[in-house]
Every structure is written in C-alpha cells, then in structure tokens.
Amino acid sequence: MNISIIGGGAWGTTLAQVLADNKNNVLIRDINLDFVNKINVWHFHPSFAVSIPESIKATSSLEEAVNYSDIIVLCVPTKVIRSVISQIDKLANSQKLYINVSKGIEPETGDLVSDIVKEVTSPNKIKGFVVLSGPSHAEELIFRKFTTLVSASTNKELAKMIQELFANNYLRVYTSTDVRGVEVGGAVKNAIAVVSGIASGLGLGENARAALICRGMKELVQIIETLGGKKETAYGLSGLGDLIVTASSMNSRNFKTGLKIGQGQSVVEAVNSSSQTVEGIRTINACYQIAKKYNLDLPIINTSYELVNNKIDLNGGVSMLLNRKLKPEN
C-alpha cells in the first residue's frame, strides 16, 4: 500500500520505518531539503544515526506526496498544522483519509487537530480521520523496541484498518472510538511534562515529580471531559501512558525544555535550544485558555502559563502551588 507521511522528522520517519516493516511503500515530504537528501541519498533518518530501509523515499513537494496516496499521515508541528491541511486538500485529487500523529492544541482557538480537519477540509475530499497516540519516543522505537499505541476513530473499520496498518512483532496497538480522549490526553500530557521538568530543574527532587505528575493527571482528567472525551480513556496509553513517559525520561523534549527553564534558561532559549518541536508551551497557553472558558481548577496549568509567559519567577511558581489553601485530595 502506498502511505504518504506529512513532516519527515523524529517521529515522521520513525513511522515511516514502521509502514516499511511492514511492506508498505512510503513516500515522506519535509521542507527539510537536507531531511529530504539524507533519506533519499543515504538511506539515513533525519533525526538520528540509524541507517532506515530504502523503499523509504522522501520529497520537498507537498503536491507529490499527497497524491502519492489517499492514506495522509500528519506529523507536522500543530502551530502550522493549518495551514497544511488547508494546502493538502486544494492539492488533493481524490479523497483522502487523516492519520494524525501530531499532539497538541491549537491556543487560539482550543481546536484540537480532528476540529481543524473539519473546518479547513472540503466534505467531498475526506475519506475518515484517525488519531494514532500512546507512550512512544521516536528514539525507541526506531531501534524497534517494544511500543504501544492507540488507533482511535469515530469509525470503528478505520481504527482496526489503521490499527492492522501499522502493528507488528514489535508495536502493538489498540482501538477506541474515543477520538477527543486520545488527542487531549497526547497534547495535555506535553504540557505537564514542561513542568515536570521545571520542577527536576529547580532540584524539588522525586518526591516533587512524582506529585506533579499524580496531581497533573487529575488535570488532564478534567480537561479531557470537559472537551468532550472519557475519563476511561484519560487512564488508557494516550492518556497516563503517555503523561509517565513524558514526564519522567530524557528523551522527552517537553522534559527537557522544562528541566532547561528550571536550571536558568529563557522560555526562548530552552525552545530554541531543541532541534524538535516542543508542543508543551503552546499547550500550556492553550490549556489555561480553557480553563478560563470553562471555569476549570488546574493550578498546574494555571501556574505554568504565569510562569511560561514570565508574568512570575521560578521562585513565584512554587510558591503560588505550594501555599495553596490546603483542601481534601478528593
């Protein structure tokens, strides 16, 4: 089967090795022309020093990949993934079905990615949307150790064709028909890993982790129902699978950028400073934006957009969770 991806980073072609495994054919577009020339020249991914399969191929022009195939995967950065849609579906010659594997959400409007493929894509263009989320560093899984994942469509056939898709001896995954859980809790735990890390940063120590991450989760909780998913799926992969991965390792990036603030750097210097996308920031902003919309309790969040958006210190941060009026836990 021919399977475009959109956005050959990390994860993109880390993907791509995965549909490759499984004897598909994958054609990768990036604006990288560097990305572009490591797959197609040196057979290399991107991002790291692995040599990947050679049926991988890789393009700059977005209008090649999309009629490569009428399977899209999204993997670009969530602040453009708009506007990509957007190209996709004027480009487009035939009908087309999502995959989306980007994980946030869009601040200034609360979208999540399924909402923004409503909007922006013609009705006589779209076959399906399909969202594939779990505990997954890219760094892992490229060396093909073991992962699992989450196939969730409101399409029952299209979660278990996008689940047979992509399974193999070494990802397993599952189906839901919970499309909004899966997306809010593979955005909602960016943003709590930022902080994690802010927090292992400032030398709080385990104890201080281990409760941001206890406390962050009823956060999510909240966010996830309140955007319309379910609480079950909040304590699935995509929801306290992919907080405990996040949140906790070094090869994140949302922990590392936080660990970055917590030790002294700028918000800008820690984001820069990642040769990745760092989807916590924009999260937190958004999520303090819907937690002013619906009235929400999330003193994590709520504490990380002050300090993020440098309307308090490090110090300040701490302070604002930690004399909090002490309450029952539940």
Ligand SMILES: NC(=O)c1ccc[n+]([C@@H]2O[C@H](COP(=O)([O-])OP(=O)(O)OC[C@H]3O[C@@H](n4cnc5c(N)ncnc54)[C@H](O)[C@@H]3O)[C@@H](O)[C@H]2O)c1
Contents of the next structure:
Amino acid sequence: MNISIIGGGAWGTTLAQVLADNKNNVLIRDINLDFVNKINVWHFHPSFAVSIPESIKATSSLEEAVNYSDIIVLCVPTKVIRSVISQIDKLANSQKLYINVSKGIEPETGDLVSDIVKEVTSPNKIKGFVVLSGPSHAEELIFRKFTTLVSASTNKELAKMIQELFANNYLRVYTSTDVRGVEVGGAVKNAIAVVSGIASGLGLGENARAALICRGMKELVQIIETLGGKKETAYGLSGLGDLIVTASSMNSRNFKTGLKIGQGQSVVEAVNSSSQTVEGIRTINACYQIAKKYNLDLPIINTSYELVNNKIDLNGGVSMLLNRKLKPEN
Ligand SMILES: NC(=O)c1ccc[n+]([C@@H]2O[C@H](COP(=O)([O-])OP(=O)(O)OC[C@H]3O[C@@H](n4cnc5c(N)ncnc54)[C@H](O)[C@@H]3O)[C@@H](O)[C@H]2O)c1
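Having looked at the form predicted on its own, could you now put up the form predicted together with the named molecule?
The next block holds the full complex; its first chain is the one shown before.
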C-alpha cells in the first residue's frame, strides 16, 4: 500500500520504517531539504545516525505527497498542523484518511487535531480520522524495540485497519473508539513531563517527582473527562502509559526542556536549545485556558503556566504548590 507521511523528523521517519518493514511504500514530505536528501541519497534517518530501508522516499513537495496516497499520516509540530491540513485539503483530488500521530492542543482555541481536521477539511475530501498514540520514544522504536500504541477512531473498522497497517513483531497496536481520550492523554502528558523536568532541574528529588507525576495524572484525568474522553482511557497506554515513558526520561525532550528551566535557563533558551519539536510548553498554555474555561482545579497546570510565562520564579512556583490549603487526597 502507498502511504504519505507529512513531517519526516524523529517520529515521522521512525514510523516510515515500521510501515516499510510491513511491506508498504512510503513517501515522506518534509520542508527541510537536508532531511529529504538524507533520506533519498544516504538512506539515513534525519534525526538519528541510523540507516533506514532504501524503499523509503522523501520529497519537499506537498502536492506530490498528497497525490501519492489516500492515507496521510500527520507528523508535524501541532503549531503548524492547522495550516498543513488546510493546504492538504486544497491539493487533494480524492478522499483522504488522516492518521494523526502529533501530540498537542491548540492553545488559542483548545482544539484537538480531530477538531481541526473537522473544521478545515471539505466533507467530500475526507474518508476518516484515526489517532495513533501511546508510550513511544522514536529513539527506541527506530531500533525495533518492543512498543505499544493505540489506534483510535469513532469508526471501528478504520481503527482496526490502521491497527493492522502498523502492527508487527515489535509493535503491538490496540484499538479504541475514544478518540478524544487518546488525543488528550497524549497531549497533556507532555505538559506534566515539563513540570517533572523542572522539579528534577531544581534538585527537588524523586519524592517530589513522584508526587508531581501522580497528582499530575489526576489533572490529566480531569482534562480528559472534561473534553469528552473516558477515564479508563486516561489510565491506558495513551494516558498513564505515555506519562510513565515521558515524565522521567532523558529521551523525552519535554522532560529535558523542563530540566533546563529548573536549572535556571529561560523558557526561550531551553526550548531553542532543542532542534526538535517541544510540544509541552504550548500544551501547558492550552491546559491553563481549558482550566479557566471549565473552572477546573488544576494546581500543577496553573503553577506551570505562571512559571513558563514568567509570572513567578522557580521558588515562587514551589511555594505556590506547597502553600495550598491542606485537603483530602481524593
Ligand atoms: N519523537 C517521538 O518519539 C514522538 C513520539 C510520538 C509522537 N511524537 C509527536 O510527533 C510530532 C512530531 O515530533 P517529532 O519528534 O517527529 O519532531 P521533529 O521536530 O523531530 O520533526 C518534525 C518535522 O516536521 C517538519 N515540519 C515542520 N513543519 C512542516 C511542514 N509545514 N510540512 C512538513 N514538515 C514540516 C520539520 O522539518 C521536522 O522534520 C510531535 O507532535 C510529537 O509530540 C513524537
């Protein structure tokens, strides 16, 4: 089967290898010409020093990628996803099945990627929407290390089709119909990972990190349920699972960004020191807006919002959390 991947960075090219291993033809579109060359000429992963199958091709032309396949995998930073989907829709001359693997919430609107796809695509140019998410570092999957993901769609057949497309002897894929739960879980865990990194950078220790991850999980559950997802999804691969893999790992650029902030770098310095996408800061801003809109009590999100927007300093953040009124755990 032909498949187009939009965004050939760490995750997009890693998923291309999975699809190529499963005997599919993959065309990656990236705006970075150096990445396109690395893939086409050197058969190298653009983000890691690893060879990738020669069958994987890349292009800088969105039109070529859109016309290559009716299955479009979205793997660009969520800050550009609205404009990318709108360009795809204009170029499409057939119905497309969108598989979103990017993880974020639009801060200005509170929209998930499924909302944006609904808003931006023409009804006669869309076949369906699937989100594919779960605890997965590209740094491990590229070496074909055992990984699990969830394929979620309101259309059970599409969820199953994508499950079968990606699954193999090192990638196990489950299905779900809870699109919102899977999307929100995958996004919000990046916000908690930044906070966990800040705590580590401050040298607060493992007790504090465990507390932040655990209480952060409670906030993740509240946001999932508020946005229409299910609590059981929050405790699944795309919620708790992804939080575990992200919130204390040096493979997580969100955790690492938090770590640098905790060690005294400004937010801008910390974000700019990574050449790869850091979704967590935008997601903190999005979650803060959601908390305000729905009147949710999210102390960790609120404190991290104040911190990353320079309204308080690191010590102010710690005391803002510790000086809250004592209360029951549940
Ligand atoms: N890296 C991981 O392990 C991982 C795992 C699961 C999900 N994700 C999610 O996948 C998304 C992408 O992450 P990544 O790690 O691949 O980031 P990355 O920064 O490595 O890659 C993003 C790529 O998108 C490209 N790009 C930017 N704008 C584009 C456009 N308009 N059209 C085409 N390409 C464009 C960039 O050139 C870059 O190659 C993020 O939302 C991230 O949360 C990442």
